[in-house]
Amino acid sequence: MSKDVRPSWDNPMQFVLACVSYAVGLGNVWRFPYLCQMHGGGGFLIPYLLMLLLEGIPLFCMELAIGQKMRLGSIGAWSSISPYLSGLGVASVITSLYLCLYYNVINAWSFWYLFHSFQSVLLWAECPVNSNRTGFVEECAVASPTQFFFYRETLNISSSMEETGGGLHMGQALCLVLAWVIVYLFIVRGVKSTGVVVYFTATFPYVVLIIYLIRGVTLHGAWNGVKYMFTPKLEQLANPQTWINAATQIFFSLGLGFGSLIAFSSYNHHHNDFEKQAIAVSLINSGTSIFASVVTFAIYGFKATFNYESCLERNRLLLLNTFDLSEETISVENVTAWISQLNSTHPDTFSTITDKIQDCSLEAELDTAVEGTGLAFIVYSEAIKNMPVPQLWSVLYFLMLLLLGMGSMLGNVTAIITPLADIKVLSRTLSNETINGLVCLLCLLLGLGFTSPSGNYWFTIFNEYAATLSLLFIVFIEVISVCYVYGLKRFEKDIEDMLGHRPHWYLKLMWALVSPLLLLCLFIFYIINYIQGGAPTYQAWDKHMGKSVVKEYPIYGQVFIALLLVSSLSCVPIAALYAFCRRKTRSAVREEHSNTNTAE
């Protein structure tokens, strides 16, 4: 595609809203707030809010302006910085069409549990009849409903990777269609299509959250939530763990290194003051993290409190029912008192009931811990069947969720389709509403997989193997071209001709230093982790247990990791290379024609 005839936003707004859509998806509903529940509550926002000064906002910035001065996507940006870092764009896209093979899934849980919630009674919220309709199903009545719905209703998930029989789940296969078909409608003009959608799916969310901020911060035990996660545990700053995850948590949540913001920005006007909309997005990304984390820590709150009574509840009618006692005698408040008053006063009677006794506690409850699907679709599900309503509730969290997992679906896809859009044989030969489809429909058919019933578990080692490690690597490697290949000086030139002023002493500072060493570092920490962690294990479900259960990856599990890795990684030395051998090779049929024009 010619330079002269490049798209743009139709103004700043919707640049920025596109980069608000992609950077605050999913991962600051469901991963920000389990690192704060992991990392002592508010005490890790201390290493959080450092990590963004200290990488989060400088490399964002480098990745605005890259996209901003070559007006080309990943590959074509890298390439004209240097031959010999084609294979830098090439990777991102790369690891970007991982991303997009199993983001897409979760967006089609969303559709899955959206179309569920216009019931009666949620599916969730209570166990199925058995066939033989003498009680409930038995793997749900040992595991939880919600527990029940999200692995066999919505996976139809098998007992290991290696059971592989059963075919699609026809249900999710289609969701999976539908939310796809979304994606290429949202895209299908390029920015002119893309720039419209961001109005709603970076806003509407928001609404939502504030919606569920109302009726969660007024839930009973919510504020138990809330305290909990701003009560700080200083101690976890010692952990050096703490810090590592505060810093990957930036990086990954901004989206660096896919290329999508050298998409984006590619867009843009020559003079489009980027660094301000960096600062701008950051924040907001950040900001958006906390504020999600109030809204899941009182919904929190309230299930645990919720767990907690029910659980006294449990212990006062069992004891009301041992010993004969009238309903007014013992309350929830003091049935505690009662069991240690009851097992002094009559030990015979209470030896009976010992082992039915359960040991209830608030702050066991809020201590566990739960990530990813299992907050997303687990956790939440149950606080929402306990809320007055649960249908409305229900329908405006999945919708929340769809909508930000399809506002960053939009960067994963441009991220693609640019660098295609920018290979002239291609842009001559395709329309980009062609490009876009195939694109698509690729992605469609490769991630149909993901609905089989051990496709979850290939879904697992896709979230935490294919972007990790090469993310680290490519970034790592942008931002030392940037400086010492390409050169920091005239990198100021170039923002200085696009912003009428030369970068701030601060971001230079973290791109020739610090922002490069915190990513050796980072990058250096998982590969230690990798070769320590020994042979990789993932968690499959045990349905006569009712849980989750821990189990190695077999022998093609690991060599489908490996070459995962291995995938993304060598496009970067493999494309130097390549360029290298095209230039010796160019050189040496000059110098014979050279020689020949000699000789004659």
Given for the second form:
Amino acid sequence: MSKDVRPSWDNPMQFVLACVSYAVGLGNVWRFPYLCQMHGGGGFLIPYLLMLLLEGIPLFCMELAIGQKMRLGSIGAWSSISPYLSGLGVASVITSLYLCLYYNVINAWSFWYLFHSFQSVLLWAECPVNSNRTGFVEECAVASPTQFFFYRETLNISSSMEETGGGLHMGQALCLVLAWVIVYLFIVRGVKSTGVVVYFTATFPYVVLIIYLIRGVTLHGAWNGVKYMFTPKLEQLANPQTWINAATQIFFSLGLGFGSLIAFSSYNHHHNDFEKQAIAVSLINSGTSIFASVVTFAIYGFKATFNYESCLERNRLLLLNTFDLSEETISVENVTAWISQLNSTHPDTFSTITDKIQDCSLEAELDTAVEGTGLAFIVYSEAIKNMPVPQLWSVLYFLMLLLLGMGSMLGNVTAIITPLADIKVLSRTLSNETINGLVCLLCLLLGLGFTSPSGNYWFTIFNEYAATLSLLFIVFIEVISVCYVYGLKRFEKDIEDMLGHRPHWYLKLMWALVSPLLLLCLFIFYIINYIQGGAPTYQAWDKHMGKSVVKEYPIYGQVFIALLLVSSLSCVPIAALYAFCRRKTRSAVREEHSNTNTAE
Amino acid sequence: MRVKVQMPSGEMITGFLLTIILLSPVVAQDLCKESKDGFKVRISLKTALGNDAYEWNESEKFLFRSTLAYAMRKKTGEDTYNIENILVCNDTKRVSFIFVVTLPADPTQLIPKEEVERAVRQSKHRINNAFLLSDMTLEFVGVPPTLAVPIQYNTPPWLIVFGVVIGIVAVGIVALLMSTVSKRRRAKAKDAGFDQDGDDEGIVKENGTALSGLNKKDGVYNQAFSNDERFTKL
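Target state, the form predicted together with its partner chain; input state, the form predicted alone:
After this comes the whole thing, all chains and molecules, with the earlier chain placed first.
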């Protein structure tokens, strides 16, 4: 009986915090700083903010409007707009399912690192000792302790995708179970439980970011990194890749097209002012990206300065040992001067160590741009282990990553369970809690595959292909159908009914013209990139060399990529065709009935 | 025929002994410098101790020689090793030098390199601590360091934290599910209660149906009579 009444947020603040928690995720921390670094530092903000205005805010507003008006999950909402569009909702649900499968694995890694922070010596600070205690384990000595801990201890990664088997990594599997159990705890009662949780998941990451900002800018050498980031290199603006990356970053960072925003806003009251909320959430999301990149670059600067000074120290020791000079003669500052001096005065002795002398450059250290899991789990861990009291900083950092990831997971899972709960047949036979539990259980069982030794390579497939092209397609169809199938005038009237005023002309212009054009361009660009790029490749970890090597995907990997893309893209035409056929048979049956009636 | 053997006089003996005593450091230096059984030692005091670094002088060298003699005693189990058996040469300003170990029985014979290496590796920790240095700052060139055994735990600490967290979460889920189940049971009991009461209890009947909406505190959301503010504040 209580299922007739749609549950709703306790207050509008919960809805806003849920959207913030969903939109502000790991991408703000590990993708935006990378893009900033690659595309000219402070200058990247220009295309970024422009794209926010052109596509971010309008599309966000549109999805919220649809959800609030239709008061159904994505499948129901799009079916209401047009029966031919139910495939759009299904595509959203399938994409959300793929995302849920692999995104929680990142949370499992965060748990793993978080639990391992409660030790007196962090495991990624030192290499483990080999069996006869004469040195370090070979793989660790060739790479670095943080890389070894990530690739060997955390992932136990195989050297290529073809090497299947090896069972599951028990620690990873346990952490994944924990991650899904916690997700279930957060969504078990739908919005009622989610609404309480988002107060924490949306606000605590900011607390940690502020603490890290203060810690970060007081670190030695942090200023080098921040200065490096903010010096704009405006010539990058001429590169079209900059604009494309800005557009895609805004698009993916806001989480459009998954159906989560539609699901969240479907629990709103009819007259909720979503327009202001959309603008607020989009601005908060972009602001968080910029804030997080300041913190990241402070940490980068610290790490780069540390590495640079270690390099100088190594050179200094080498000079001291070769020339048997007293320790006070060469200091870290005048190493380079001494190198040139000793080269001229004792060239023969110097020639013995010429290949061992390293080129130390702060610029080169700062230039190493890393993104994704490499940044979050390797680079940051390296910086943290050199801070005083590393355990505290490690716990704070991975807790923040967890909350960011969990907050996004809330949205992703809600995008799946809301349309499921709307299906009358399901909700009558099973209670909501059971449906939610079954979804979590299914995702957990499928996700266990990512904990096998070659699992990380499958993870990379999902990360790069599962939710990129299909989302662009979905949102493009969304905008077109709202403006031209449903009708922009009708949509305007609905918004006026909800808000009391018509949408601003700027939004209407974006919906009707600019955003679809932009999305079409991005979609075509992605297709061209796929075709031009040749066979897709991935980075495999070579344990003998201690670094990643590029390998091509095996045939079944490429087939799987194609399947991933096709399975979500094809939902739209298939469902449209199905609806068309049903209409035809229905009208044929109706004609028969009316014929028999008139005949009588 | 009796051969006249001249016994060495006291002067000759003193002279002979003097030569040996004066020559022996030279001999010793030759043993140290030319030997292939010697080890080069490098000490980085400033790097290890910074401002608290002590000066490397004869007394410190004396300490070094005695710790090495100790290491040889410990390895071989013979108490015959003394400080004279450790010879040091090739001092540089870097604070590096070469040392060799002579047999206690015969000061002209050297202990082979491998034995000295084993002795050093066995007592490296004690040697390091005598000088407040570490494996990095007190280097025996060619001797691989003996790294400390990492701490072995019975249960890895991460499992303990994991167990605590998953225990709390499991309790939370069970509590939530129990409260949902009990809410539903209460709702069902109220429903049953209303049906059983019949007409006598004065239940308001509206169009022939019992007003079962009384047991839902939310009621049915009727948009037409919505009291929501027209524009919900942020």
